[in-house]
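What follows is one chain in structure tokens, specifically the form predicted alone.
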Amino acid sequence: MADNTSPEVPVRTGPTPTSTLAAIRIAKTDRTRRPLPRISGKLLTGIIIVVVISLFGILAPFFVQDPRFSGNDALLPPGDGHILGTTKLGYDVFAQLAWGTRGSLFVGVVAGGLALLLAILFGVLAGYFGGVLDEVLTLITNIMLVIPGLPLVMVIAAYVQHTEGLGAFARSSLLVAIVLGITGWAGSAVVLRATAKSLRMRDYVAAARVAGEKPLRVIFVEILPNLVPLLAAQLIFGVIFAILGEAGLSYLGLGPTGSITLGTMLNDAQTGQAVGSQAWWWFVPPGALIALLGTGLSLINFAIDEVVNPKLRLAPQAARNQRKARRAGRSVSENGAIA
């Protein structure tokens, strides 16, 4: 009589790679103990930096003198009466820094929000509907991607600012924010399109469509809530791009001359020969504040990336386990297995 028993499948009895053990352990902890990821050091640091700078830009202008008051002595170093000294025209640098921070934050928020709306329009709609609409929106997105960003912003800003009939709006912070917003959405649209295209195939989205839900309701109820971490990351990226872009435009003389921003402060310092006059207190504070604000927003963005991509959150723990294994005298292969 023939033996119908199936051959035994060899079972691996060797040690499990430390990276796999770390991933399983952290995943179980995330499911059972905390539904949301633990606040990391980079997230806390980024939030503190951004909150402090934001409060400074919102509240400090109420407690400083007029940033356009030129009755002070010129090029005074930091000291009594002027915390950060004065400019070549007698403007108080601390007062200009307070108002410039508010102006840069305004440009960043408006431009970042506008870029995010355009990215949702061109990315999410293209990824969900597909077909001809996807091809048309993707073509427009690709065209915006291949056009160099800074030259495009410079051309649009220079053209709009010399257009008759706009008045004070032609050199305002709002106009610069709009220009930066309509030129900085393409990269985010590509990311959102790919994610929306993946979510469109999920079971809950298919169930909503079978139930007769309208497409826009499916997008707002089923798609966008699952894109919140990604949308937040893209918004922060847009704010960073806008603040740095405004600083670059202002340094080149294409910024909002009708208002004060950190970029216009740098432009005034450059035209006023602050470096040649050794007036470091004129250009160092706005430059340092731009760098700090960009650092804080980047740290928050990195922390959000860890939420969107769990592998980034598990990788540090796996690396620590491997280092512990090496210190214990056990060799660890590239894939994390202990020999």
Second form
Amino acid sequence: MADNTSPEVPVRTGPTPTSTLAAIRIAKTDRTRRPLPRISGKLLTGIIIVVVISLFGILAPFFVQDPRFSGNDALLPPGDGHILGTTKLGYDVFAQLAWGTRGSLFVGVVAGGLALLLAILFGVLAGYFGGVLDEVLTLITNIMLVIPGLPLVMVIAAYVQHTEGLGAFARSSLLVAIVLGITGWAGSAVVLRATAKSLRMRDYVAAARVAGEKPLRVIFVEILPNLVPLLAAQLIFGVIFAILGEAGLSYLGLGPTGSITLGTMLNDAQTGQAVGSQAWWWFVPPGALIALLGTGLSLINFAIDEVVNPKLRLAPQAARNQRKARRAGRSVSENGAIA
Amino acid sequence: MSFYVRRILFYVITLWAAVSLNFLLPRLLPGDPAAIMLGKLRRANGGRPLSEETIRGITSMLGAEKGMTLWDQYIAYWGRILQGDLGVSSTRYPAPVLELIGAALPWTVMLVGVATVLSFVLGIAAGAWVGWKRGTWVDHLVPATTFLQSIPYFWLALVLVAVLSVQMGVLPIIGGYDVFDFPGGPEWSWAFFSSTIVHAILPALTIVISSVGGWLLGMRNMMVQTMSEDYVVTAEAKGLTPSRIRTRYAARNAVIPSLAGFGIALGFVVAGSIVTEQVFSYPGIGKLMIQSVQGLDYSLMQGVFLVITLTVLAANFLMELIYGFIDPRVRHRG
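Go ahead and give the structure of the form predicted in complex with the partner chain, now that the form predicted alone is out.
Whole complex next, starting from this chain.
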């Protein structure tokens, strides 16, 4: 036995420092709790895209032409004076894009926020209290989940927008945002319920309850802070969902005709035969911007997902280490130790 | 057995909720859809007064029946629904709503059905592969799928039309078949069938491209998690071939959540296909829905919403039955 172990020692000392370092690094990222997700390439790209587009939506409208100024020549291709050309009515596409981005972001944030609130109400309360309340709330959530969203939104919008007495509100982006928020919370509620249910069993939550804390305090102080990454992810989902929903709704002519959004731009392009007249500068930018914004937000969600679910991050990392180790010609047992 | 009872009960309740929502919406919101609808019908009828039967049909569907409590209206409403009487359309007067839906439904079911199954199979296969190759360069391709997912369905359709139809002229732009070759409408012939296939390529392509990313991503993430399970390590230790581990051990278990999500995803695909149908003027249920909403044809709108909900619920139910069969754990968890 002693003869066998002694020759192995010098062999192991070679690779061990690096592999233990790697193991420590992985263990560290796993155990130390960071307030913010690790700045990965994905996260950075996502943040840059979202920040740039948000700034564009917030600031650009102050510097561009009036988006409803129709004195320009119609259907000018991109060029001098009009970076992205003009529409059939002579509107400057770039100006429309700036205001449209602002409009779409507004709808996205309001609807996403509303959906998140409802998801917390239905998901966290159901998961925390359990029992009959859980049964009822989960039933409502599941019903909302399986009823197809867009047709429901279309029906509600059709009724609401043609009721007298609402005035300008009937065609405002706020109303569209509210309708999208009310119909888009169920998916998040399911996720939040599951997590709240498991958090409820943790010792510190049980301790708070035994100490006689009121349920609302336990939820807000003990449970919600632990849900923050999840809440952020759900909010982002909600925003993407709402921006895409608004675009679809507007494209069908059910959107906020009172304001400009990326969706109403696409609707104008469709009614103005932009595709038939090959005016690509009219319908490509709004859709591309939506897709880009959605991508940016999804990338941020990706990073959050890897924090919430370490397996997604650690498993590829482990596989990568294993491959590196194999290339370095190390034995299998040590690779196993790394992974 | 109690699993099936519970699920059937859930779908019955959901169905009841959807029908009740349909009943309540026109009545609870301010405004008078029934009056609007009757006005439209009178105009469609050439200004002549409508028959007593039509008026009663509209009021029991959309409300504003004089001297009836909400509860009585509700009972009358259910009576109509159960008789399969969804009223008369005003935009296509005097066609009954049920007939219009019956003509449009096969188009959508075929288009969405084929496209969804195609996208599911492609996404799962690609996701399994990408998940298997975890930790390699393939990982960098994964974020690209988020771009596919974020593209609005209808915008992709517009771009495809602009490139493939307007610019290159390869594929037809609108309709479900060539209306000039077949002025008499659908018929049972090979020529008509091939015409529908050619017309379905672009809409189907749109649906597949914008929904495949979701399947890929979900499958990839599950695959990565499954690959670190003990039984996969055991399989590797036993010296099984990689392809056997990939298909029989990892992919087989990783696909289960995707199957569970299939029904819910179907709702999104149906929504996406509504807008896509508008782009291509595809003669399906989505176009009917849009027509009804734009023309304030409330009877048709309610009918279409009900049928879409019913179809999605049925698909969900079917998926859950299959799911319960594949994964016995869900049957016992209750």
